[in-house]
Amino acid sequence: MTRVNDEIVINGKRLKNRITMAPTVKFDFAGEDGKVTEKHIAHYKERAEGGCGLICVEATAVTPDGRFGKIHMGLWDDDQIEGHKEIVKNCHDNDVVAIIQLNHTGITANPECGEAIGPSEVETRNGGKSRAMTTDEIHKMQAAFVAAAIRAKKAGYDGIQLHGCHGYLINQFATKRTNFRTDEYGGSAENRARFGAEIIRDIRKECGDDFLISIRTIGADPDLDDAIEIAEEYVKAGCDYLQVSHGIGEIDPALQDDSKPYTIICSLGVHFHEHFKGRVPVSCVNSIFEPDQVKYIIENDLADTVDLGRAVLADPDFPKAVLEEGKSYVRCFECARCQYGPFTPHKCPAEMKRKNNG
């Protein structure tokens, strides 16, 4: 039986345990230059010391117009590399594998940063319409992702994660909900996955066989079978690691199993693990707040790794509570609006409780 503290090797990178930190954006840590700040460095140092086997640094913009806002970290310029070296060093000093998530907002662009562009013209959440990208623009955008991955490698990261879910650009190409193209980037699952798959192939070519390439991919968008077909294309292109979450719209409620100690989004990773078992490691994520949930998933061979978000924001030492029997921790309060989220005061009540308790 696999245990949470068992090692796993992913494309030559040894994770000391099966616990990983999911990418969670620090929306007001960066300045308009997109550079790493001391706040970022301290934040990831604390989480690296907390015991994770791998940390995926937050969604990082590959172009200035692809940011969530003007205070969003980036890797679109060589001048941004230096600060990332400090994050990587703190991870490696604590025997933690470090990767970074690369992203572009696409249709969901912040008007303060750039134009809403994507695979097709669709309504945007501010009442406007996105503009469909030309083939030339698609290729230039793919090159921006690859250039950011090259910078990540120069910074010392063990690999990258492409942000292929949660409604951003790679997800927008992959899903039938926003991709109505009739060229080679639309229609079949193979074509809708092409945008992301070609990025993976080019990163592999430029960064080498030993560079870990992950994608945070859709688990059901619109359905499980289609999402798995999309992921198969990413794997064929050279993806080493599937970290499964959700995309756009509702998930088929038939996938919910209330008898299990995890959510419907988490169950998507479980389904992917069953499909890809023995070929590509798979993680699951979403509302995992108890050590016993992590143990249940790993010990029952439901996923290869478990991604933690709010649990390690609330208490960086949460992994130790999973790995060490009886170790105390401060549990996430499950606030209706996470206090680490956008436009919030960054006053996480669990974090404040932990610091007040010394």
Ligand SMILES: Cc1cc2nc3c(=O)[nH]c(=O)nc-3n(C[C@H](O)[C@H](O)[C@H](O)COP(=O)(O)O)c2cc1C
Contents of the next structure:
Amino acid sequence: MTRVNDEIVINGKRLKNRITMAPTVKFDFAGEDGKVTEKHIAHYKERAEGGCGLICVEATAVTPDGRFGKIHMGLWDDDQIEGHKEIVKNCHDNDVVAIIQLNHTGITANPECGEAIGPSEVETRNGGKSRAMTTDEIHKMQAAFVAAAIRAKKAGYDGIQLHGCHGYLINQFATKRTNFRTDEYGGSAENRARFGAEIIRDIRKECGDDFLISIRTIGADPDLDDAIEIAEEYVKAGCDYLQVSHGIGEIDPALQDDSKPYTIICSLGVHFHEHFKGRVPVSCVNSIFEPDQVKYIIENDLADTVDLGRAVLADPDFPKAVLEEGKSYVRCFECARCQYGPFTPHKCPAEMKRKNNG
Ligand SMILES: Cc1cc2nc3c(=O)[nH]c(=O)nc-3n(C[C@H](O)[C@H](O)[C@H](O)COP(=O)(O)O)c2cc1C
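Switching conditions: you have the form predicted on its own, so give me the form predicted in complex with the named molecule.
Now the complete complex, all chains and molecules, led by this one.
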């Protein structure tokens, strides 16, 4: 039986255990220059000391128009490399594998940052319309992802993660819900996956065989079978590690097993693990707040690694509570809107409780 403390090696990178920190943007940490700040460094240092095996640094924009807002971390310029070296060093000093998530908002672009562009013309959140990218724009965008990956490598990261879910650009290409193209980037699953798959191939070419390439991919958008076909294309292109989350729109409720101690989003990773077992490591995520949930998933071989977002925002030492019997932790309060989220400067009540406890 696999245990949470067991290591796992992914493309030569040794994760000392089965717990990973999910990418979680710190909305009020960056400046308009997109550079790493002291706040980022301190935040990730605490989490690197907290015991997880891998940290995936938050969604980082590959071009300024692909940012969530005017203050958002980026890797579109060589000047942005330096600050990341400190984040990576703190991870490596604590025997933590460090990767960084690369993203573009696409159709969901913040109008303050740029035009809403994507695979097709669709209605945007603010009632406007996106513009379908030309083939030339697609190639330039892919090159921006690759250039950001090269900068990540220069900063010392062990690898990158493409943000391929949650309705952002790579997801927009992958799903039938927003991709209506009739060229080689639309239609079949192979064609819809092409945008992301070509990025993976080029990163592999530029960053080498030992660079860890992961994608956070859609688990069922519009359905599980299609999402698995998409992921197969990413794997064929050289992806080493699949982290699974949700895409755009409803998830088929039949994918949920109510007898299991995890959510429907988490179950997507479990379904992927069943499919990719023994070939590609798969992680699951969502609403895992109890050490026993992490142990249940790993000990029952339901995923290779468990990805934690809010649990480690609330308490960086949560992984220790999973790994060491009897260790206490401050549980995420599950605020209706996470207080690390985009609309308020963060004031996470669990984090405040932990700091008050001394
Ligand atoms: C404040 C905050 C920021 C987030 N930022 C990102 C991000 O940068 N990239 C991403 O893929 N998901 C992001 N997410 C989603 C989380 O990675 C995770 O999938 C989600 O919170 C569910 O996991 P959890 O219940 O363990 O928090 C964010 C979530 C929160 C609460």
